[in-house]
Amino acid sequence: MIPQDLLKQIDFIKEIDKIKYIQRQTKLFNRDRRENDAEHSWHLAMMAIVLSEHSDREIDLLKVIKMVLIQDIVEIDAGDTLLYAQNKSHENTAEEKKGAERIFGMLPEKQAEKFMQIWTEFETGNSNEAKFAKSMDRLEPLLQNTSNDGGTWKEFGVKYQTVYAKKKVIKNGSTELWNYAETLIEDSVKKGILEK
């Protein structure tokens, strides 16, 4: 007899398989097609493995990772919000609250409880891992946007002042990345593909 647990966990995977299909606002490096969901956590997770020498303060890696490849799962029934949307706020959504109680609410119980904790505790942002794991996910389009003189900045109409607070948040990880952020945003402001 197949244990209920695993039967629920292998639900579970096949559920977060939609994942993939959840499309980004921001596109790929140096492309044109958009960037999946499953490929934006996929590549802060990769960003925190290798950048973590620069965060601030002492961080548990392992949690980081979780915390990047869980926090838009989410988005599935959610669905992704554009960082600068003016009409929908990017934080702590009643939908995404709703979608994390859906979907991690199919694991055994007290797995489900553990990815609760990790996702709540990313989205509150006030651990060292989770400060971290933010200025991973801020990181992330900034670059890309770059690679792509401007890419959502310039398709949405987004200004120095809204990227530039949007993206501060990556300070509270790491000084020493915020200092090469905050580079990037002024240059781009001087190549001109991002309007001040």
Contents of the next structure:
Protein chains: 2
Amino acid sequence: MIPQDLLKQIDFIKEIDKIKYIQRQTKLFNRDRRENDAEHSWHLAMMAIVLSEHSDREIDLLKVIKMVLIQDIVEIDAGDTLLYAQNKSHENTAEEKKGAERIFGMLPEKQAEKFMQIWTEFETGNSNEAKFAKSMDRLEPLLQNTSNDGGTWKEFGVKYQTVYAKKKVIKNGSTELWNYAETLIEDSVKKGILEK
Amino acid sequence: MIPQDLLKQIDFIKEIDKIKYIQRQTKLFNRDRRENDAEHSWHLAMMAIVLSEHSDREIDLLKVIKMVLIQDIVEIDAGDTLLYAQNKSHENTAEEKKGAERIFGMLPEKQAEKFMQIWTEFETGNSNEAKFAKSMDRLEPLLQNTSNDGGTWKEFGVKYQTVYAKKKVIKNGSTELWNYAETLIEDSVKKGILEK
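Could the form predicted together with a further copy of the same chain be shown next, to go alongside the form predicted on its own?
Below, the chain from earlier opens the complete complex, with every other chain and molecule after it.
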């Protein structure tokens, strides 16, 4: 007999395959196609591993990785919203919470609670881990847009002030990474791929 | 001034974007397209988080996650080889080692060494973490093939004995997951999606 809890876990594992169909606005580094949420989540986890030494505060790296790996699963139900969207909040929408409850709720009860906790902690953004995880989430598309000739900034007419304000979240996790990010943003203006 | 080590890390982060273009043979759960290595690695990490309680032995989950997230990066240089390939060994080829040295070698020296160690430990397969990581790596495509009407088994004419022998690796990491996997394999024969 296969334990019921294992079957629930397997159903969850199959369900989250759908994240591979959620397209982000941001394109891959060589800009030939958009990135999907599974690829994005993998990349954030790799960045967390590689860059963890730059966190301003002590962090539990395992928790950061869990955050970035699961954060976008809710988009299976809620869809991806552009960071610069004006008609819809990028984060913490009721739809996302409902998605989290449905999808994490497929897991055995205690495990579902743990997933909800980690997701909520990330969304709330107050813990050291959440701050560093959010730094990763803002840094990846910055690297992409600067690598692919302005990417979504050009496509959606996003200007310097908005980019600067949104990207400043990186500073909450890491002064060193923010210094680098700031340089990238300023250089983008000089190169003409970001309008001031 | 941006520290040289950080710039090396950023170059590495950009380089590994290429994993998103490495196509595996196995198709997604609803079988409409092949999976790429970034998606596969994300899914294995999620499986490790969800299923870690089923490991037969104590494991350091962070290490398992690092293993499954980085294991396929070498395929940027070496390409993906089908598990059932007959003309080429699936694992541990010289090309993969060369790929690991080049790509991990982009990182600052000490970090590069750590990445090589984790990758080598995974490939060698002796530690508890490597065994569990390999269980994940064999279980995901089994779930995919049983979800999508035989998938690569049908496509490449792979038969029961071969599947059984290759999938038995799951047992080294988890008796419980192997029991489940065995049931899936036997059911696949009954359903006619795997030939005995």
